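Only one chain is given next, in structure tokens, and it is the form predicted on its own.
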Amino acid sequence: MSIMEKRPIIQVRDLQARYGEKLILDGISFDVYEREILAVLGESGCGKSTLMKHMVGLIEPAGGEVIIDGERITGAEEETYRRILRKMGVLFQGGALFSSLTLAENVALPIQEYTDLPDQAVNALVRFKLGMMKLDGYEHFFP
């Protein structure tokens, strides 16, 4: 399959963002699809943390959209925004883990919030993110 043949998980049309009457960004279109990796640079004060904040939602753009896996998030209800938010993990730089957790209970904790798992099943799923991010050994160390 193509990847015009891919329906995309994140799209960004016309995005616009202020700060009162200050423009920061104007105009940000992209897609990204399944498996791609996305990567935004730029020096400090270009906008690269605004437009992480509206991806998210944190805040609404004065123009255009954001649409992750084919739902709305500009604008969306609360119940909307909160199943949107459940496909997602944002972890912002500087204080973004609690000190006081373990690596493992730091990414246990929104298993636990936002699903019924057994702990065995929350263990298996912290065990396999983890190793994704090749801190396998690490469980038991804090940030």
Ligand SMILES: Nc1ncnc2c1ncn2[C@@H]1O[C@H](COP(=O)(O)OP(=O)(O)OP(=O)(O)O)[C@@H](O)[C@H]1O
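Positions refer to the first chain, counted from 1. If you superpose the two forms and keep the largest set of C-alpha atoms that fall within 1.5 Å, you have the rigid core. Remember, it's a predicted structure, so these values are computed and weren't measured experimentally. Compared with the form predicted together with this ligand:
Superposition of the core reveals a Cα shift of less than 2 Å for Gln16 between these two forms. Comparing the forms between these two forms on their rigid core, the Cα displacement of Leu117 reaches 2 Å or more.
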The other form holds:
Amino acid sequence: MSIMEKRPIIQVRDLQARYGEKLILDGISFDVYEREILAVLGESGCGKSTLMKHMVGLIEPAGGEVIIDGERITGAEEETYRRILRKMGVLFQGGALFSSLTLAENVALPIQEYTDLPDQAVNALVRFKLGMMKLDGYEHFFP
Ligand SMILES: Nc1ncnc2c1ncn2[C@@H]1O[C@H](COP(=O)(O)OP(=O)(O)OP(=O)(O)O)[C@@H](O)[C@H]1O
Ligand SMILES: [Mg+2]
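What I would like now is the form predicted together with this ligand, since the data block earlier showed the form predicted on its own; can you produce it?
Let's see the whole complex now, leading with the same chain.
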């Protein structure tokens, strides 16, 4: 692997997480590199979801920092944070799609929200993305 490919995308540095007085995570540090897949395992209540919420900046850490693609999200300005957020995708355990929207409408929503593309281009992108998932033909189905 060349040095160019060894770029940390997610850096967690000495993270400390608390809910009130209760210390949940302490001294957590790791890097996730481009193309690397990291799984976090542990018993119920050990702090996996808490770690994830810190990694996407939903919760400010009690200590330490989270760096995404070279930029600190910890204590970041709203504008910086919003820009970094657009590089992330978070899939929740349940309710990942809007059940009242079709598959095509679900895929179109973030594109309409974040670009000024005309409808025709949005529709082409939607067809392309659904095709990648072998879901062509299911555009008008609900999740
Ligand atoms: N909002 C909160 N306020 C107070 N305590 C919380 C809060 N959220 C989680 N906790 C506590 O923090 C600890 C870690 O919870 P967390 O949800 O991160 O665990 P988990 O590893 O994701 O568990 P599971 O496997 O059940 O999803 C638990 O003791 C939990 O009760
Ligand atoms: Mg959890």
